[in-house]
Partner chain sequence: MSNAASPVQLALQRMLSKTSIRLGLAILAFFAVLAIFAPFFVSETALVWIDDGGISFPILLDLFNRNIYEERYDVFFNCLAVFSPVSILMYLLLRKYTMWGQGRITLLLAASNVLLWVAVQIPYHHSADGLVGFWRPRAVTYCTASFHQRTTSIDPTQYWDHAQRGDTVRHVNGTVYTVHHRSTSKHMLACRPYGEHGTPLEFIPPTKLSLLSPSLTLFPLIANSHRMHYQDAVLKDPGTFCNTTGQSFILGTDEAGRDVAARMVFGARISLTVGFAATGLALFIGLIVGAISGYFGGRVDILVQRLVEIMMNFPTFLLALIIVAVWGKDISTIIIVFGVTGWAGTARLVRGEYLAQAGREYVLAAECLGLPKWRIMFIHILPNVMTPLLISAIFGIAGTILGESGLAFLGLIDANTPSWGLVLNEARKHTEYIHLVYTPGFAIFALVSALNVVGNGLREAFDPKSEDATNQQPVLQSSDHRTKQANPTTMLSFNDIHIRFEQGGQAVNAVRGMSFDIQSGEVVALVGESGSGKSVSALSSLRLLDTSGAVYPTGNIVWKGENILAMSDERLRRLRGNEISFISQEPMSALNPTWTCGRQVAEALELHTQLTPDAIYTRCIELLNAVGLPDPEQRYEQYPHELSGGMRQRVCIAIALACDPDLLIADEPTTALDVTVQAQILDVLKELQRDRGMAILFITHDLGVVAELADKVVIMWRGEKVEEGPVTDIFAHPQHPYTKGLLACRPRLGQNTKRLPTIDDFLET
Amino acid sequence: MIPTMVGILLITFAVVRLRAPGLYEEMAASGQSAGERKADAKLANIRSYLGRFKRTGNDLPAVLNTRVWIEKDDVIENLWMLEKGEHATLPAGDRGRAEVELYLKGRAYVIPLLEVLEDETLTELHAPASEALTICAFTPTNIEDYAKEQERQRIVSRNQLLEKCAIEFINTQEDGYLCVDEQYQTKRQKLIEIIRNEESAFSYSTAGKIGATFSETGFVSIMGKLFSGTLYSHMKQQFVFAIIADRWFITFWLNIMAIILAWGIAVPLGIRAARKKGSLEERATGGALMLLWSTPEFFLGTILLVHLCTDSSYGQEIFPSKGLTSDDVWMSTPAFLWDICYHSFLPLIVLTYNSFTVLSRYMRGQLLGELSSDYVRTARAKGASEDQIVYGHSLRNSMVTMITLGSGLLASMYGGFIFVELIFNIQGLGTLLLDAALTADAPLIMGSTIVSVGLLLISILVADILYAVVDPRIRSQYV
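Structure for the chain I just gave, only that chain, in the form predicted on its own, please.
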């Protein structure tokens, strides 16, 4: 179960990571110029996005962090690449993107940038290094990351000091990097002092670099927040599991009711079809089930919505088209239960019909196989009635395959429920996942995936237990 969950989450993370835009693209989409030369405006724009990137793990490499092995010479090369003067190696269109990517390197680049700032022979690079350093050392104070207010305030104070220490400069084709800040030396010394005082927060030992290569990654970051319950949705401004907690019971109970209905219809229908094999009734039932099975859920749901839930020239609506309860909250318990049944009648039909059509056909096939076996012929020869043969012998043996098929029913219904919620305007987990996908809300997508995967694994676990209930041969291995 655990490898299955990790594998599915890894695939989901990869898809979300590929879908998510980078920091440069985010800023460009919002109309903020990533190449803006005013230091205060540009750095403020970048800082405003770093908190969101940290929430999704996009501020770190996906699965392998090689940044921690960066040395001073590598940083010097990066800084010269961004110059517009004689050292320039990047075309103008790529310079803004490379600059923003440098700012996103975070903790791993702090000490190498500090070494550049301390080197008296690299005066020309001091100003751009200070700008990059104030961003790389900037720590977003997201609400979910700091349980202690005192620690959060300390980080906020350090961030504010860093913001004031960025040395102003210009970057032109004629002069390259040119410092224009009258407080250049004061800011430089202050910045060196801030970082040196908290060097332990930014430096790595050799063993620390090896561990960070695998642990300080986007996947580990988002998985840690996922399993600690601190995954936070920037779009909804709430913790992900708090959002899910407000909606899970709607989807859960409707799915449970749909499963009970599907099995309650499929098993008797499959038994009847097997006992009436070759009859006109059996052929008509099989044809109808095949027709229902081939009808998409969204198509049937739309037809029911148009004809039964909408006022038209043919008459008034019969069933409500929105939600699972009426707006009137002052109801007696019987009235409330009736109201829920009334609202959920059509959604349950759409959610159930595709499942029971498949299950009933498999029930028929399995029972027919059992009825042609040797032990059934022996029972008939001893004078057992058909009811005794079907319900006393064959049915339990047929249920092993049915349980296998039904083990994935809960999770598959969760996926199909997206259509049902969308069509009938039900505010459950299905529409929540759809909204998360449309807005690229990675934390909410990962949280919803946990629910879906959890349902799948619970279904498999329940199926394993039911195998032992219906089959004494399996039960004997454990009892």
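Having seen the form predicted on its own, could you give me the form predicted together with the partner chain?
What follows is just the one chain, with no partners and no other molecules.
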């Protein structure tokens, strides 16, 4: 159960992550990073993107963080690589990307960079190292991360202080790195001082490094946000769970009603089909259900929308085509219940017809199987009537399969919601997921996935309980 859940989340994460644009692509897309630009424009820009990246966990490697093993020498090499002068190894086109990648490395690079800055023999690299340092040590100030505004303001001013300490330099073809800052030494000392003060936040012990290799990853980060409820959608400017909380009732209501309806129709239908097996009536119903089963939900939904929800030459507006409740907030409870039933009538039809066709087929097959079993023969030999056999003996035994299928409905109906909500203009979780997918809003996709996974888990749990209620053999395994 739990591995299943983690597996599903991992798959979704992989899907979203593999296609997520990198920081460089995102900056290029917004037209800010193309060509040569001034250092501070770039820095400011990078900082605003860093916050957004942190929200999706995209600032960290997906599942394995090897950055924590970086040493001072690697960083030196890295910095030289970015130079345009004699040490340059990169073609001009790739330099921008490599720069951004370096700045994106975050806290793991802080201490090695600091060591470069402190090393008196590496004066040439001090300026670029200071720039990289101010960005790597930059703490994004996304509002969702801070419960208190003062705390956030403190970090903001700390970030500003840090930003001022970046030593200005130019990177030219002829001379390579060239420091142009008059306050070079003061800025350097100040920067060393600030970072040394915060050293504990950036340094790792060996055990810490091993732990961080696995824990400081995009997956863990987004899972942490998911389960602590701090997932934030940048596109919607809202907490994911706040958005879901706004809409969950609609989906919940439709889901519960749909399952009750589907069961309520399927079980009697299946029983009737099984008892009338081979008769004309049974074959006709079977055929009709088969055809109904092949009807796409969106087709039936659109038909209903066109003929029953819109005033036109082909239809009349008998049912509402928008939302699940009227706008009137001052309704009495009975009026509200009537209103919600009236609004959800057509959506429920579209949601259930497919499920009950499947369910009733299974019900029929299952009951037929039970009716030819040995214990039914015993009951017949006892002189029990067919009614007693069907309702007394067989029905309960055929329920185990029905529970399995019914619990599957809870999760599988989620797909149906998307169509129903889209067609009838209902602002539920289905349209939310569609929106999220279309805008590639990673946090919202993850949030929607966890809702569907949650439904799945609930349905498995409910099914397990129901199994025990229905079947004493299963009950005896637990009691």
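None of the values given here were measured: they were computed from a predicted structure. We call the rigid core whatever largest set of C-alpha positions still superposes within 1.5 Å between the two forms. Numbering follows the first chain given and starts at 1.
When two forms of a protein are overlaid on their rigid core, residues whose CA moves 2 Å or more are considered shifted, and I256 is not one of them between the two forms. Core-superposed comparison between the two forms: the Cα of Y391 travels less than 2 Å.
Relative to the superposed core, A335 undergoes a C-alpha shift of no less than 2 Å between the two forms.
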